[in-house]
Structure formats: C-alpha cells, structure tokens
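Below, in structure tokens: the form predicted alone, a single chain.
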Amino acid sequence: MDLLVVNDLVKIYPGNVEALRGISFKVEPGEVYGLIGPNGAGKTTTLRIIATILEPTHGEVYVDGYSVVDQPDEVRRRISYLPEEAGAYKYLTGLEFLEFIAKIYTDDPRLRSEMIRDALAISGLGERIKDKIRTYSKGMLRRLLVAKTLMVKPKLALLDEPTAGLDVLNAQRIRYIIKEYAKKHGIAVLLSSHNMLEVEYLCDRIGILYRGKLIVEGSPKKLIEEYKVVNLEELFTKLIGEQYESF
C-alpha cells in the first residue's frame, strides 16, 4: 500500500496564482522521493499541503489511507515536518529541546529515551548538544532540526531542503542518515532539494516540477539514461528548456 498519495492536485491562490496544476504521485513505505524544480514551482507548497498547513483548492491527499482535508489530526499524528526555515528555541540547549519535543510525542519514558538516543546519533553534535541553541551555527541547527524529524520514526517525514546551511561531509552524513532511516524504519520521506548532486545520491524516485506541473518522474538512474544526459542538472535544464550563456 502506497503511503502517500497524491492526486490531481490543485492550489490557487489569491490574484489567481496557479501554484498546483494537477499533480499526481505516490510514494511508498520505505522510498525516498525528491520534488525538484526552480523557486516557485509549486515544492513547498506541495509539502505544505501534505503536512495539513495549507488546504488544496482542489484534488485529493492521502497519508496512511487519511485524508488532509477531513482528517488532518490522524495524518498529524503519522508526518513529521521540517520547514526550509525551520527554527529552535533558542534558550534551551540542544538536548532540552529534544526531550521537549519527545515528550510531545509520548508519555513513555523508555520510547522517550530511544528517540533521543537515535536523535544525538543523528545529529553528531557530540557535547555541544549540551550548549544552548543561540549558540549553534546554522549547519548545527540544521542538524538537530533533522534529528528532531527523524527521531519520531513517523510514518511519512516530509523535508524541506533538508540539507541547507550544512558544509560537505554534514551534508554527506545527513543524507546517508536520511536513507538509512527510511529503510530501516519503512519512514516514506518526502523531500525538495535544489540540489541535484543530492537528489541523485538520495532519493529512489524523483518528480520534476516546473510551472505547477509534474513534468517527469521516475528513478534518477532511468531518466538520465532515458534522456541521454550526463546528470540531473543537465537533465534538468533540457526539460525546462533553459538555456544558459557562456562567459
């Protein structure tokens, strides 16, 4: 069974902005998916949807068999979501705010402790995870806000730009992490990125979006042989019909 489904879907906003034009996919247990595309393509708007903050002008989305529009509190319960500009509070220290917000998500102590554990795993803040988060660099907070994603092990996590802010080798491990997650733990991750270097490592399946249109999908291994290009970046600029000048 498909855990997320997505089908026909719409958004417009006000002033007649066609943010959605019908777009359609699936995404199992297990899979990581990557929405691309250029600013203003429709990715955030589409992981907003899904995570019950925005209602669709038309369509239909499931999580789990629910759906966002008549039960958003049940597809609550089974999605954890990670905004582009996502925050902390930033008087607590790093592992204060993980325990806040495993208690949000149980009374168990023992299930409290497993998310925190897997969390300082994921994070590898190390003894800094002690420190308070005004002090965290970017990249940190980055890296516990991934962390604070994952540890809930739900059913659909949906990230956005899951990797900003972060140098080379964190972004490496964050990615390798967010693979290893979802097969391990059968989590469908939802993802957008700008970053096709990423998305080619990470994601099993990718929908190209352009215009609020899902213009290609498929594995990003298939449609760079399909349309005989050397990668998603150049896979990228010959749909979109972009052509750039040389200097």
Given for the second form:
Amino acid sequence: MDLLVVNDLVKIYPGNVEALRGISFKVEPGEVYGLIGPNGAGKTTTLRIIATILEPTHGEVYVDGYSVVDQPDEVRRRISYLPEEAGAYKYLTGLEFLEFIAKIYTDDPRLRSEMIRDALAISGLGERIKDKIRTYSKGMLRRLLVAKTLMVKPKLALLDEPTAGLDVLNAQRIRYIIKEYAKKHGIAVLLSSHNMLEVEYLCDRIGILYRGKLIVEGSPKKLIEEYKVVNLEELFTKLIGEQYESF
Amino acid sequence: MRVFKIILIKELKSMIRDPKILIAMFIVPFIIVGVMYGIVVFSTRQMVEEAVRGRGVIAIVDEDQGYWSKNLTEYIKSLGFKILRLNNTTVLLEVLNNRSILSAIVIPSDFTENITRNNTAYVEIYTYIHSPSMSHLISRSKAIGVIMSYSQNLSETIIKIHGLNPKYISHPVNTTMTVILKDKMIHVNDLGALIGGFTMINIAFPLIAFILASFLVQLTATSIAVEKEEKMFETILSLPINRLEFIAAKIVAAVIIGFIGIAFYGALFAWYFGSVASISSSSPASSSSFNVFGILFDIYGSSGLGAFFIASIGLILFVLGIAIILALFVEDVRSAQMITSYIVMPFMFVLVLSMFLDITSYPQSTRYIISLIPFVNISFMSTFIFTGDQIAIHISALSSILYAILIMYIASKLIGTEKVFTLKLFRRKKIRT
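Take the protein just shown as the form predicted alone and give its structure as the form predicted together with the partner chain.
Expanding to the full complex; the earlier chain stays at the top.
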C-alpha cells in the first residue's frame, strides 16, 4: 500500500495564481522521493498541502489512507515537517526544544527518552544541546531541526530544502543522517531540493516539477539512462532549461 | 489537556526568559519607580526632616529686652537653634551674608508691651537667599515656622489664662454632613473622602480593567507573533496539536504573566504612594476612608459589582479575541505591538470621555445604545449601577459576554483554516510556490 497518494492536486491562490495544475504521484513506505524544480514550480506548496497547512483547491491527498482535508489530525500524527525557513524557540535550550516536540508526540517517558537519544545522535550537538538556541550557528540550528523532524519516527517525513544555506560539511552530514535514519526506521521521505547532487545521492525516485506540473518521474538512474544524460543536472537542463530561459 | 499543559509550560518559560517582556514589564517600571522614589520621596523626606530639625544659627536683635522677648528667645533655643545675639541692625547685612546664619529676627521695643495689652505683636525677619535650590529656600523659611509655632503656643496659653476652651476658640462653628445616596441617609465627616471613593469606582476600576486588558492583549499578540518571528508557525501548524488548545495555552500564559505584572505594579505603586503619603502626612490613612468604601460598596451592591465583574471579563476576552485575530495576520512582534496599540487607544479615549460626561440625563434609549457599545458600556457601567438602571446593567454585561463569544468563535474559525497562514496584514509577502 502506498503511504502517500497525491492525485490530480490543484492549488490556486487568491488572485488566480495557479501554483499546482493537477499533479499526481505516490510514495511507498521507506522510500525517499525528491521533488525538484526551479523556483515557483510548486514544490513548497505541495509539501505544505501534505503537511495540512494549506488546503487543496482540487484533488486528493492521502497519507497512510487518511485525507489531508477530512482527517488532518490523523495525518499530523503520521507526518513530521521541516519547512525551508524553519526556526526554533530561541529562549529554550536545544534539549528543552526537543523535549517540547517529543512531549507533543507521546506521553510515554520511555519513548520520549528514546526520541531525545536519537535526536542527540542525529544533531551531533553534544554538550551544546544544553545551550540556548539563540547561541547556535545556522548549521547547528538546521541539524537540531532535522533531528526534531526525524526523532519522532514519522511514517512520512516532509523536508523542504533540508540543506539550504549550509556549508558543504554540514550539508553532507545532514544528507547522510537522512539516508541512514530513513533506511533504519523505514521512514518515507518526501523532500524538495535545488541541489541535484543531493537528490541523486538521497532519492530512490524523483519528480521534476515545472510551472505546477509534474513533467517527469522515475528513479534517478533510470531517468539518466532514458534521457541519455550524464547526471540529473543535465537532465534538468535538458527538460526545462530552454523553457525556463524564455519564461 | 496534555498538549495544553506542554504548550503552557513552554510559553511561560519563553516569556520569563524573553528580555523584551522582562524589560518592558518589570525592569523598566522598577527602575522608573525607583528613580522617582529616589528623587521625590528621598529628597522630600530630607527636606521635611530638615525643616523640622532645629539646626542652624538664628541671629536675634532684641530691642525690647522684656519678658516676652526673652521668652521667645528661650523658645527658639529650646528647639535646638543656636542664637547669635546682635546689639543693633547695622551689622545685619554683613551677618546674613554668612551662609550659616539662617535668618535674623528683630524683636521691636514694643513687643512685650503689645502682648501684655492683648495687642498683636510683630517681629521682623530678615533672610538672605543665596541659592534658588529647594533645600536652601526651606532652610531660609525656618524662622517663619518658628514664629508661627511660638504664636500658636502663646495663643493657647493666653486662651487658657482667660479660662476659655482652645478648641472652641479655634473653630467656634463646625459642620456635620448628611448625604442622601439612593434613598439612604449617610452621615459623613469628610465629603472629600466620599468624592474620592466615587472617583475610585468611576475611574480607577475601569482603569484597572484597561491596564489589565492592555497587558493581556500585548502579551498574547506578542506571543503569537513570536511564533512567526522565530519561524516556528509553519512547524506548529503541522504538529499533532489542537490549534485552539495552542491559542488557549498562549492566552492562559499571558493571563498568568499579566496578573503577576499587575500585582507587581500594584505593589510598587502602593509602596510608592504610601511612602509619599507617609512623608507629607503624619497620620496613616484615616479610618474614615475605609468607612467611605464600605458605604460605597453597600450602595453599589454585590449584584451591581458582580455585573461589573462579568462585563469586565467579557471585555477582556473580547479585546483578547481581536488581538488574537490581528496577531495571526502580522509577520513580527513589532507589527503585533503596533496593532494592539490600535485596540487599546480607543478604549483609553472612551475612558477619558466617560470622566467628563454625565449620561444620567440622557434619554433611556440613548443609554441602552451606549450599553450595547463595547468599551463604552464598561466605562459607563458604574453610572448605570449607581442610578439603578437594571436594563442597561444587564445589556452591558450580556453584550460584553456575547461580543467575547462572537469574536472568539471568529478567531477559532480562522485558526482552523489556511487563512491563518496565507492572510497577511500590512505587508503581503510574495507567495512561495
């Protein structure tokens, strides 16, 4: 059974701005699926609809069989979302912030301890976890946020540009964590990214979004072979480069 | 309830640790009141102590050399002043040029004779003002105080010598007063205290409700805006929490901090005004003031005050509802604080207006309309209660609660939709797709 089903999803913002024009895709349990596309393609809107923040204008989205429109509370129990421009409560310590999130997901102290232990390992913040978040660097904050997203072991993790704005070392570390943790705990991941290297490394399958439409979908390896290109970057340029320049 | 508790604890932690809240609510008022105390209370106390203390030198030119002039000199000495005796007034200017000489008193040659013959006696006081400072001026007025005090003593002595009652002589005609309030005849000794009591109920109570509402509105709006400023709002909306529970926890946290703030302010100002009063008055707050409040509470009645309490709760919830709705649509703390001032300002205006308007002579229909208007009805509620206008009282209390329920319902509906995320006030951000 597919964990995520997106069927003919349309989103029109006030002012008749068409963000999504009938996209459909599925994500299986434990699969890492990447949404790639230029700015304004509809990646963030898709993630926000699945995260129950925005409402679809048309179409259906099911997470683990629950509709994001009719059963948003059930959906929220099964997902964990990391927005691109996420922050944290700067007057709490990293540990207090993780405890706050863990307490929301479970009232079982044993499970909470397990979550915190996992988060400490994921974030790699060591003793700095006891410091106030306002003292963290951008990389440390992002690692903390990735940790809070994955530690709850959701059925579906939604990661919007998980390594945006990070230096090479921090980005590499986060990519590794996502891949390992998803595999270890069978977490399905839907991520959006501009970084083709990242997508190629992380994703089992990808979907290329352009102007609110899913123009191609498949495994990175299969798509590279099919379109006779060297890598995903070349595929991306080949598929939408010319259209994008004239846009 | 579990999630409510988690969010409440998190909110309290964040608010207590947030220097903006700590500075605005506690540290700044504490410093201001502290400085006010330092300047006003301490210096006033110093000046008052200085004024009564018999310290310094007073020069005396005794041209009388009679019984009463010697009696006056001894009296001044008994107060602790040093006496510098001068033979004549020719050196007066030169002596007074010395800053340590407070004043010079010239007792004329007919001083004793005038007192003995029951005529008013005069003394001439000379003083040199070297500085316009308050403490210097007070020190230069000591001699007048001394003569006034001597004159009072002398007056009582003379009255006793003539076998008269000093109280009768000083106040041969006095008054007692009866005030009719809502068909009750009440004897009052001090009309000023009664006026003060009415002022308290008409102005201070709505003012307390206003200050509390301001606090709560500011704190709630700020705590919601903080979610956006710290970029947690999107995450919060995707968490498995009830959004209404989330907002309710924020309100309760604001109420807790708001009441602590009010208690802090109350204690600070009670201490401050208590200190000032204890300096300017030798007696503590008179028991007649408490009697006046007892009378007023009796007149307003528990049902009237209960209705006022219900209306105040309604008003606070109403204002909080507006604050929540507006705060949901702003992007940062500064905008949230700006819009809350828009809510608070009209209330302040109405509050001031109600001090000068007497609506008792207005037609009944106008009073009913007033009792339906939020903010306005609470400002005039004490008048409705005083005049026994039961319909206006009930309209005010019920409408306040209804407005609160309505605005909270609108807020809850908005929170449940995507508008909470997409609608922006002041600044429309480009929608990211």
